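Encoded as structure tokens, the following chain is the form predicted alone, with no partner shown.
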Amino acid sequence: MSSRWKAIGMLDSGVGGLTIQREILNHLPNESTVYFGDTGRAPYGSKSMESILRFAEEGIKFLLNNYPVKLVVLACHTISAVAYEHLKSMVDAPLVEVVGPTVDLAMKATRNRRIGVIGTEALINSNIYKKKLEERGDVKVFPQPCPLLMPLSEEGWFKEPETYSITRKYVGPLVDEGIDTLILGCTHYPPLIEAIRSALPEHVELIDPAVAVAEETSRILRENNMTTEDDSPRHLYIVTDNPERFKRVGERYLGRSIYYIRLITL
């Protein structure tokens, strides 16, 4: 990729950050991207915040420091949660994350002001949803880890009867509490939306911050006038380990074809 492609760079643990490029792929079709996935210390969600912060500066710095990278775009909740505000004081490059945008979804959507939040145990422990939601409003948060959601997602056990069964578990008692809206706070989820989607009520509006990170990156774009029409926009794919099984997965939450793919090592 030289150094006539302006791209957007995205950041994430490893491959759940495919589901938020896929969406912002139909955004911006004209736009390259530069995705840095750290698979070989994935998956984030498990690590102490001290890894987390340490894990997400060097790959920020990697993408900034190797490749005309215009924006970033941290294309994971936990990153988000717990190293925003970190790699935001030491980069300049504007920065998306997921979490403000899924905050604003979720207050649009709820009627009975009890929300429900799935993900990660960082990012549940991290309490960032809990906050912002009631910073935003009088609101009721009710947090739940599911740790094995995401083992599942990237085995692609997406209709299996174990992950259906395993999912009601986790949402059992968020449904008990009688929310009204849920955020998927993983980028694993959306491959999972069925199975979730069997676990509420029909009313419960599920909230994938897909759309919204999309919308906010392409709002970034056009007003500090960095969009690229390129009719040959490049993909390039930086992993830390196992390429092979990056491609295989990332293609089924990508919805198209791998091509370029980096192995490096930190």
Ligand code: DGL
The other form holds:
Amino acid sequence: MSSRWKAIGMLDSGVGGLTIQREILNHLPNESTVYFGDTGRAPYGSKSMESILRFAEEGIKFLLNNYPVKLVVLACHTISAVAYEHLKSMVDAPLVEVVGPTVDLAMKATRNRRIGVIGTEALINSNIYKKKLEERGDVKVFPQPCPLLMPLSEEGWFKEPETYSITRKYVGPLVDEGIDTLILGCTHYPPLIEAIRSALPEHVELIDPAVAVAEETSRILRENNMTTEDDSPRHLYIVTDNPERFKRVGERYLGRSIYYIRLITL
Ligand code: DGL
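Please could you give me the other form, the form predicted in complex with this ligand, since above is the form predicted alone?
After this comes the whole thing, all chains and molecules, with the earlier chain placed first.
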């Protein structure tokens, strides 16, 4: 590695953040990335705030201490919700998180000001979407934790009838509340979009922030003169357990091959 080689760092609990990385690679094809997926301790979404904070802090320190990272993307709603403020106070590198862009998109989309949010238990318990959306205007927010959707997504059960019926069970009460906008508050959910869509009336808008996060990353790099024109960018994946599974599940989310995985112990 040359001393001038600098990468976009990405922090996630496991594989879900690859649905964000997919858009980052589409938008910034010359950038190298180092992705940290804490597969040994995932899922974060069922953990306490204290554990998520500690795990996220250890993950970002590992990234910044071991790799020349110029910016870090928190590629996870749960980490963004629970740990963004803490991590921001800790690191000098620019940090991109996913909640802000999601709130912007949802506020633009809603007409009747009734917004549903689905995500992990920790994300919903953090109340972050409710708080941030209500700060932006007179909206009513309907949160719904969906702990079974993450494993269905990792299992690749995108089209199974069981996925459709479980999704309906979670989303049905939000439909009854008359939402016209639904935030996909977990990076595992975009691959389930057909099942989620089928549980909603046609006019309900689905909000996935992946493209907006990629655009925000691109904007920060440009504004800080940190872009690269590398013809052969490298993509490295750091995991804390089971690299084989990370590759198998991850390639489905990323839509391309994963070549370099390093297994580490924190
Ligand atoms: N996909 C992550 C998110 O966006 C959560 C996965 C987990 O629970 O670790 O919140």
